[in-house]
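Only one chain is given next, in structure tokens, and it is the form predicted alone.
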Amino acid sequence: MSLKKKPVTGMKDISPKEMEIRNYVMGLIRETYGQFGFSAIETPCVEHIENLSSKQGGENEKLIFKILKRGEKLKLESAQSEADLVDGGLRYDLTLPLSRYYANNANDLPSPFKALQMGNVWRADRPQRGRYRQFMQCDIDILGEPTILAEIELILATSTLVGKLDFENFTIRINDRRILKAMAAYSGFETDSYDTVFIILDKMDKIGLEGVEEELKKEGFPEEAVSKYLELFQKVTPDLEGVKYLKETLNGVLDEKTADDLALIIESVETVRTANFKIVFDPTLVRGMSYYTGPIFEISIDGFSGSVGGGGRYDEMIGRFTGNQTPACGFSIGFERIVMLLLEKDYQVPNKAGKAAFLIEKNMPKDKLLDVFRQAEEKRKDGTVVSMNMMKKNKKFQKDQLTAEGYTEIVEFFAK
């Protein structure tokens, strides 16, 4: 049987050019988020299957790469269910492992704890442009901060990072899960139907208001409730006035503080932002994860149809581990999509060190070869990248190849 040269479906090999950009972006992430006080941690890529299947991960729980028990624990002949075969899985995000880590180490961590995580995650998803089965995630989270200071800091840190990567005209959309629920309650939907309503609402940008109306009616919801619900979206505006409108209209089903806090987040970010972007109120924003409990947000970039980042408040997840409620809020950037967009616009990593290639003729005498190595070491002291290469017969092709790799200085060394 012949070996396969291509990577497994949904996963990819990474070229030197892409690695250069990835490494630069990761360095910029550490630097930028570090300036906001976030500390890096790392969690294992394998999680307990009970944690991954705890109904906290929404649709992602259907996409878990599960791991068979090993050695004596794996008893194929007596297994009666999947639980007899599986005890772990590859993590599908970084939020659940962070929650487990915090629950296990809270006594040794500061409060609030500002965490930065970068690492691969895995989802058995259908691959498409900007979506893989193995991909890097970058998360910042603030644990133990109950006020909107957490949301403001997360949005400012993330928008600062995206701005440093020369993305302009990007948009941060913001909403609150409590506003979503209040709109549904005001319209007359039953509490146990909210998830269905929100799944349909989440399609608004694809199927429009009429499409949402049609799907809600197909689900058998009362026409009066559907009509009242859609009227809210026809009247609300994507700004502070829209928040104010819902605060007044939903009086009695929405806590005024929820609307006031959301307005303050928007005002604060608009006042002190450093990057060029818009922050807009979007009452159709749902976010797929069922663990969100408060404000939620997403980043979109002009010219790309999907989001390139998202997050929100999830105050109940850590309590699933500890039994005690712990305020938590996080923001994840779409690392793979951002790198893809940078590659597509031929992004050049700034302030790169000079690159020199030394071409050495074959049969170079020992003393001369050692001298070439000494010259290379001297050059590296000032930060220059120096690559040692044996001279090839087709020097023109060799030099062209080195130039394409970014080598701006090419020095030839001959035996005589």
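Not measured: the values here are computed from a predicted model. Positions refer to the first chain, counted from 1. Note that the rigid core is defined as the largest set of C-alphas that superpose within 1.5 Å between two forms. Compared with the form predicted together with a further copy of the same chain:
- Relative to the superposed rigid core, the position of the CA of Tyr347 differs between the two forms by less than 2 Å.
- With the core held fixed, Asn363 shows a CA shift of 2 Å or greater between the two forms.
- With the core held fixed between the two forms, Val372 has its Cα displaced by at least 2 Å.
Can you now output the form predicted together with a further copy of the same chain? The one shown was the form predicted alone.
Only a single chain is listed, so you will not see partners or other molecules.
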């Protein structure tokens, strides 16, 4: 009888080398976010299928790994559809379980509640290079804080974390869903066309201003609206001046406080930041999920395309689940992407313990053997890693292998 040796389609085994980096990053996350007062919680990987299918998960709801009912509950003969067969599924994100957790435990939780979640999620996506069907998500969320204190703390915590990871520079881009909407309204787009406009706007970094203009026109939007819209983007600068410009220009369609708050977030982060990064105002930042209600942000590492994290304010989502309006704001760090970048640049985990391998010749007399164990134990007390090994016939190969594993000190013990 033989096993299928490969992992299931789209999932992967993780080697000691990658695990070392993962564990290091996870430790750093716990430490850094802990210092900002975030508390770790955990929810089961399996969720009620009703919760997973509640239309909050967008496209992800099509990608659920569903779990078969068990025992008498499974009635195969009378099952008409998938729904009759399953009662659970693997979670596709950590936001839905957080909402459930909060609804279930709100009375015992502090307000605001600052949660840190690190855990696997599953999506039955088409397998592709570098994207897996099981992957780690890492979210921080502040529930119950209506002011921009939440945004500032989330951005400072995340940038402090990324700053500890030896990347040269990184950039935080920030926008506000209400500014996005106000810019569209000011230009004369109809409310029900915003989604289409934003999907096109979202391509700005790929197709440029002219590409956006072309696609907007192709959609049949009035030329006047399109040119008014694009003019805004030409005039606005990616800084506090840009925010101020929009505050004045969008007067009447944009609440002044929205612009002032955004400016204060940027200024606070700029003033306090300890790491080497920029925070820029990016009026083209859209972020896909429709549940965002206020500031939105993304973090990217200079020299690498794509973002390594993002988030924003979603004041209406928790209430839709719990029945109680609860302001909420979160930042999700792209754990897998960060680990991949660190692996690619052959990142060395700092402050590694020294590694010593003891090679013990066969048939060592008992007293000598006990003494070797004692020596190993002594060395471990100093913080050194000590691995005990029986000496092999091909000692050169054995030593090479140990050196490749990072053992810098190899001590031989002979029977005589």
